[in-house]
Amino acid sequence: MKILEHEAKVIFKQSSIRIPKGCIIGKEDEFKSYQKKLAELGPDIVVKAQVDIGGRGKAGGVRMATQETARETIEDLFSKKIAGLPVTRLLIEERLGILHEYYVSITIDRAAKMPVILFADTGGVDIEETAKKNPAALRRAYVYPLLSDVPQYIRRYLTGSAPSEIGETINRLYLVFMAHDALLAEINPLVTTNEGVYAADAKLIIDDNALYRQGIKENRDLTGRERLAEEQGFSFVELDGTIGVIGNGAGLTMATVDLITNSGGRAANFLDVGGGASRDRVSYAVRMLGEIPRVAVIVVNLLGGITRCDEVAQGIVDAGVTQKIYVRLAGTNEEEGRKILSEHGYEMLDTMEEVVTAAVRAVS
């Protein structure tokens, strides 16, 4: 789950990572209710939309202002959408006297099965371009996950000639990363000023599987449909295509999504109904996809082991959706499933390549 900037900065501050002075305001708050707080931030301020996207600055979600222009800037941001997202909260901070910008992030290298720290002597909005054009500018180091701190020699390697306080900040960020079961902890930019080192921005993504342990009751990243699917025990992710996908088993479902992409189509979702899916479970899954307006056709690709093909077929029939359904079933009670589908006007194809090709052709 993605943590918004102002929430991440609270966590960073608790771990002694210095952050700018600031305050949070909501769209419904009256200007006079926070005017005094703004005055305490100094003559020059930064107004930041709290929306869950990268590149807010380039999208117009970060504005420089003064005490005199604060109200106009705030009202203007609240009236806009940033990358299609409405702005309901703003983080307003003091404007720092920046001497230099750095970049630091910690994530998981799944191949190495270890946290990896990335550091660059230049941070800011163009860090992605820097990484592409000059990969050597981005230094990286692995940390054995049982270590309680980042060893000093790793800090020195990463920071080079940067101030020593940068190394300590990297270590504190690592402690945040480990303590909060994070998949990503990032400061971009990490800045130096005459007063010291500050996290001018903050990004934190917590592993969905650790939300309960972190005391988080609700995954805000889930869409309404993803939340409903979670309640049904489905593995479901919304995508932006037009071909609905139902499979059983993460590998088979992902392979179906990949084959659709490789065939020139775009999947509307990933939906794994799991093993042993019953008639009612399949029917619910098909209806859920049928209610997504952009879904033009649906691909059902299931292997019958503990899942019975006749149960799946009956579930498809029960759903009664208006979209064309391309079905491939193989395994237990396959012929019974084929007969049920045929009797109700559905065609069952023999391979996943055939159903994907037919579905892509139908939406082309």
Contents of the next structure:
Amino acid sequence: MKILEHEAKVIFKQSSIRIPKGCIIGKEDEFKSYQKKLAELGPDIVVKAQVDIGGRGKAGGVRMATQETARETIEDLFSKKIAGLPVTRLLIEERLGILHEYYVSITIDRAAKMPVILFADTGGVDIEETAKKNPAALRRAYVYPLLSDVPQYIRRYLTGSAPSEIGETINRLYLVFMAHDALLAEINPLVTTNEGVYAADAKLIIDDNALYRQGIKENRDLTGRERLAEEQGFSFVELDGTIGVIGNGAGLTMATVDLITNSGGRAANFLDVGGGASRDRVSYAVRMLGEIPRVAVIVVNLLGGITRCDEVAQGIVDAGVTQKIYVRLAGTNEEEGRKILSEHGYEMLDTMEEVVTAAVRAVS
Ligand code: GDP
Ligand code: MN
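Please move on to the form predicted in complex with guanosine-5'-diphosphate (GDP), as the form predicted on its own is already shown.
And the full complex, kicking off with our chain again.
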């Protein structure tokens, strides 16, 4: 789950990472109610839209202002969409006198099975360009996960000639990363000023599998439908295409989504109903996709093992959605499944290629 900048900064501060003075305001707040707090931030300020996108600054979501222009800038940002997202909250901060911008991020390298720290001397809004054009500028180090701190030699290797406080901040960020079960902790830019080192920006993504341990009751990033699917025990992700996908097993379902893409179509979702899919679960899954307006047709691609094809066929029939369904069932009770489907006017095809080709043709 993504943590917004102003929330991440509160967490960073608890771990002694210095952050700019600031206040958070909502669209509904009256100017008068925060005017005093604003004045305490000093003459020059930064107004930052709390929208969760990359390249926010470049999209116009970060504005420099003064006490005189604050109100105008705030009203302007609230009236705009940034990269298509409405702005409901702004973080207003003192403007730092930045001497230098660094980049630091910590993530998990799944192949190495270890946290990996990335650091660059050249932080800021063009870090992606730097990574592409000059990958050597991005230094990388793994941290053995049983160590409680980032060892000094790794800090020195990463930060080179940067001030040692930068290395200390990297270590504090690593402690945040570990303590909060993060998948990503990033500060870009991490800046030096005459008053010391500050996290001018903050990004934190918590592993969805750790939300319970982190005391987070609800995953805000899920759509209403994704939440329903989670309750059913489905693995479900919304995509933006027109072909609904139901499979069993993550591999088969992903392969179905890929084949749709390779065949020139676009999947509307990923939905893995899991093992032993019963009639009711299949019916629920089909109805759920049937209710999504962008879904024009549905591909059902299931392998019968513990899952019985006749149960699946019954579930499809029970759902009774208006969209055309392309079904491929193979395995246990395949023939019974075929019979049920054909009795109810549904057709079962024999291979995954056939159902996908037929579905893509139907929508193009
Ligand atoms: P992002 O585009 O979402 O990554 O937004 P950031 O919070 O990183 O801000 C974008 C850029 O604005 C930074 O790279 C800085 O160059 C600049 N910036 C942000 N805060 C300050 C500040 O307090 N003082 C100054 N001088 N520049 C800032
Ligand atoms: Mn940034």
